[in-house]
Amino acid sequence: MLNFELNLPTKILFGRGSQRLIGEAVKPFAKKILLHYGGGSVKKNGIYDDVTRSLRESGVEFVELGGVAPNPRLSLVYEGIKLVKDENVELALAVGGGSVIDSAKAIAMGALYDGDVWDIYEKGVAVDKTLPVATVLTIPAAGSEASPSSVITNEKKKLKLGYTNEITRPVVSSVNPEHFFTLPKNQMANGVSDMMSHIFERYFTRTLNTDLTDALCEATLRVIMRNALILVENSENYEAWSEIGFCGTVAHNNSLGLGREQDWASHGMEHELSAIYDVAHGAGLAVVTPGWMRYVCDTDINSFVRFAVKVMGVDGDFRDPNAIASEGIKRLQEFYKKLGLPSTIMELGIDDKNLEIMAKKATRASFGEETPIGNFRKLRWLDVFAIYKSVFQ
């Protein structure tokens, strides 16, 4: 096990009703907020005015930022940096899901920094300074209500770049499972693909005796599971929410990865995918994940058989470990596909172009300074390249 740091500073109020309590909760933050969402189903569904009352109730001053699309867009930071420099906002309030609370830590870090801040995610700049995020959940799926992470999309340079740094932890967030019954089911499924790549990308590591580790993945990807299984036949199943949006929350948080390295290829690889074509970022992933598995599993077969045995019940000769690993990425893709995942780049209306050039800008080899991606094993372009293929079709 390797050293760690544990911090774990956000609140979490959970349950129903709990956006309720979000003007109390962020009132000793900032006397100003901006509001932050995404399109108009947080008006329509009672979400919005339940937020504002709150706010207005608590005091709380706010200004308004719609707009927010899926794989959010660099250009709508620019708009909300401008906003909250020219208003004089204390703390960012993302109503929304992963999309838009990136987009709000985006827009905090922003607002205090001097220079670009695209600069911070392509360049990877060290800030130390943000404005306070709080979130108000309305999609379990990228754990970003509590995760130290971001993901902005570039559109005119059509990267898609990630930056983690503690600051940007929100201090409170809201769950409330009662928010998740009318998301469509490909929200959902593409939502449980989201978490399970995060648990995916701690879980498969080199590092040595993570017991505790290991088996809180396991039964978080179990906890998943069954419980996606349950919504795909009742989307108002409050207990089913309940596990998923705290599975979601506890998949990125990091504290299934600590003391472990991780990997993050699968990852990697599919924000190519999005930053070029806008797809569903766990649909993306659906495809990816079980053709790195392929790809990387002979690294250490002991992982994968693991997996089979211990989250998708294969039990099989153990003499061959070989067929116990494949049967376990075959049931891994057969649960995809009970949520109406695509398994293929095909089936995600993607034709094989830009493939090569994906790979290489997954590597940085297209900027003529490749780096490997991963860390259970390290993969060059190529490697990536190989992987798109072997999922293409």
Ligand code: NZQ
Second form
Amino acid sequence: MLNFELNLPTKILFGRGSQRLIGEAVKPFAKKILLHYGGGSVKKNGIYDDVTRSLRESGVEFVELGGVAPNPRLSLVYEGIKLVKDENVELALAVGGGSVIDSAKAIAMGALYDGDVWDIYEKGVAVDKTLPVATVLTIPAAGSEASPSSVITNEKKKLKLGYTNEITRPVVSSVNPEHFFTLPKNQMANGVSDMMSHIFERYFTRTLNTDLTDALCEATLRVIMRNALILVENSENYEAWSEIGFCGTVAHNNSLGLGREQDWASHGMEHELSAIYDVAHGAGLAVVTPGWMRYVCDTDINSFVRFAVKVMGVDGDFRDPNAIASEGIKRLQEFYKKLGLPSTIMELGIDDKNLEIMAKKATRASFGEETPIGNFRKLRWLDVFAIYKSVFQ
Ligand code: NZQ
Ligand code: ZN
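Switch from the form predicted alone to the form predicted together with 5,6-dihydroxy-NADP and give that structure.
Below: every chain and molecule of the assembly, starting with the one above.
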């Protein structure tokens, strides 16, 4: 196990009605806040009304900025920063999913940053101050409600870049599983794929002696899969959404990644698909992840045998570890199919024109200096290109 620090400062308000506590929860941080939301789902399903009522009852003033698109855009972040500065806002409250939360994190950092907020993402500037961020989660997926990360798309440059800084973890997040009842089936599936990938990126490691986090990863994956299948049949099952909601937060607040080297190559490969083609993050991950698994599994076949047996329930002949590993990956892909997720780049509606460009962008080879991605196995652009090709059709 590697050395680690553990500091999970986000207060989670979990369960029915928790969105109505948000006014009192943000009050100690701010007199006036930015209420940030997406394309309108929160107005249709009543979450907006509950949140604004809670803010009014607690005497918290707010200004609003809606319109965050999935794969949140830099242009709206600039608008938000201007609004926050003009209105002397002291906290950003995101009511939505990963896209709204990430946009709020960028606005909150950008409001206190002297330069261009995009530099923070592109140059990895180590900022040391941000406005506090709070969230009312409406889709369990990205884990941004308790993560120190955000991902912003620069639509002009066609770049989608992530940034991680502990100061951006939200101070408080409401997670009410009832909010997830209105999610379309494909959004539920995208979210499940994303949170499973957050676990895979940590689970597949070359670090040894990580028994506790190995077992926690495996248990969380099993709970996600069991409950996702319940939701395919009944999208209003509160208990199943509770499990999935809780798992989504745990999958990415890094409690499952402590003391171990992490990978993150699949996320790197997916971000290129989203940057150029604006595909849903979880759908892109469902395509690239099995391809990555097949490409790297012989690096440490035992890790994939363990995954197949302990997570995917494979019972095979241990004298043929490759067959067990392959069966595990095949079962994962079958599970994704049951959720209606795509398994090829073509199913995402993408042609093969940009595969090489994406491989070079993912490894920064197109910006001069190639930087291999991933840690389970270091991948150069030719490896990434091979993986894209292997899942093309
Ligand atoms: O915009 P509205 O109308 O609200 O609709 C949204 C959006 O179209 C809809 N939706 C959300 N809650 C709903 C709902 N529809 C009906 N009922 C509800 N209760 O769902 C759509 C997708 O929302 P989005 O916020 O984009 O989803 P998600 O949470 O999957 O976020 C994806 C973004 O998060 C980034 C991804 O790259 C992507 O940009 N990620 C952020 C991470 C982080 N900050 O730590 C880590 C992740 O790996 C990920 O990269
Ligand atoms: Zn993700």
